[in-house]
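Just the one chain here, the form predicted alone, laid out as structure tokens.
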Amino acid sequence: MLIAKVIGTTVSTIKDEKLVGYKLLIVRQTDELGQVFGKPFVAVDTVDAGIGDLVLTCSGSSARQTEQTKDKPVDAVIMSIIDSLDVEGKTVFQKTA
């Protein structure tokens, strides 16, 4: 698992068959404390999350294992939304309502 931020979204009207009504929102991986880096990428949302959502996201056949997305052309999946960050007994995220 990796620790993820929301930072857009992807519309793609022609897409195969089973992932059509599915969100695709576009990742950067982040560090302990929240702080992005890395490539962006593409993962499918089981969670209704948003862009600035911090969220647990999981890549490979790992990604085919959640209830919505097995059996399904699925690199990589948004499979929880983080409401905080606890770092060696210090809150370095928490989830503004």
The other form holds:
Amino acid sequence: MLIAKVIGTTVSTIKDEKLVGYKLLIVRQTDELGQVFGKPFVAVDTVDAGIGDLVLTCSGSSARQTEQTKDKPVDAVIMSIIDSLDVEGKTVFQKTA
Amino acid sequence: MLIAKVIGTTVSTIKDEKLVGYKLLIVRQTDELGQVFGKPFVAVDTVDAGIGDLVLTCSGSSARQTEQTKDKPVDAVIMSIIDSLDVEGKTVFQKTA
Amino acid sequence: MLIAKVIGTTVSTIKDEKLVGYKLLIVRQTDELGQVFGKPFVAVDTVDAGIGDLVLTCSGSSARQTEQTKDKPVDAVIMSIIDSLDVEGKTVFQKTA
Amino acid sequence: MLIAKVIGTTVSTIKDEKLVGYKLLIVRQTDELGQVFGKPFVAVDTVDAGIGDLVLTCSGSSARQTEQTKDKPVDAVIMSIIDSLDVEGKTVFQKTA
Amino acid sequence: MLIAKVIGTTVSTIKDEKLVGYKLLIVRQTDELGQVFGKPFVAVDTVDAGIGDLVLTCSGSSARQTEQTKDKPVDAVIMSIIDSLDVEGKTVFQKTA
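Just the form predicted alone so far, so send over the form predicted in complex with a further copy of the same chain.
The next block holds the full complex; its first chain is the one shown before.
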């Protein structure tokens, strides 16, 4: 899984019928401190994540193993909102309430 | 999924019989503003996308989860045409009519 | 799928028994003009491609969706020989007869 | 598989129900000497690994082939703790007791 | 598939039970001339490869398509030892006896 930050949303009228009703968020991978780097990708949101949230994304066929994404043409899913990250015993990220 | 821009088409006479009748488009990944970067790849079009369209592509085994691509030897599919992209509350891309 | 150019062949006596009789070609990815870049990989040939041909390769589990590669331990297949590439309305590559 | 070093942990309250009870560790890939490089990713721990351990990680659909990760939305698993690494006949890494 | 060179071995006592008895080798990808580059990864050996051998590796779910790796949590397998590599009609690598 990747640690990623939600940065935006996509809107599409024309899409595969299996995707109707799904929220597709734009995310960017972060390092272990929650700092974004690299280029954006798009993931299906299954946990009601919001802009700015740090999340875990799962890719490939494993992205279809949640109840909501089963048999869907999606290759990335947000399946967790991160509360905190600890690195070598120190809390380096804490979600603000 | 990746945000990508359709830049071209491929023509092939000799191909796996399962691919007969499919439109294979050349796309390049874009960033969250719709600016292309990186090298091109080829995706099966399932939504009648056109040159210049911003689309979502799905890769790997998930690319075979649309009705049209089931059991096909394809590893990337265009399954959505993007209307707009919002980043941190601002609309950064809007499809022109 | 990737646009790739066939540059060579591999010969192996010791191999998984499921691979006996298959032609494994060395290819390199190309850009949308057919210019090679990056490092080589090896793909099973299902369309009788030759050295110098521009082809489409399919990777991952999708590489096992042709008749010849079903249930084989192969992660890349050549499943099309490219006749021509068009980018933004212009023909940028044309296979020579 | 990748050689990776465990560097931290993630805590999530909101997550896919299939992930409840799983330990998700932050790891970074290492070279053949056990030196970390590159960006972190997150893997399910199935072998009770600890911070600082050198481990093997398995990605993609193969990450779902352990008893604990079957049918789970996870794309990386720690399925081995490395005791030692030998390169060209020399022991280049030895786990300290 | 990738052309890779076997450079070392890994030893693990604590591991998923499905991996007991398997030889896990450290390999590095090579170019079409057999020159290594990039970072190492680990692959299950199914062909009794030795240090210094040039091999073909298969990744992802396809790595589970050999008899030995079926249903195993492995994402890379060595399924062939390379005898020779030909590039544009010239033999650029020949295994020494």
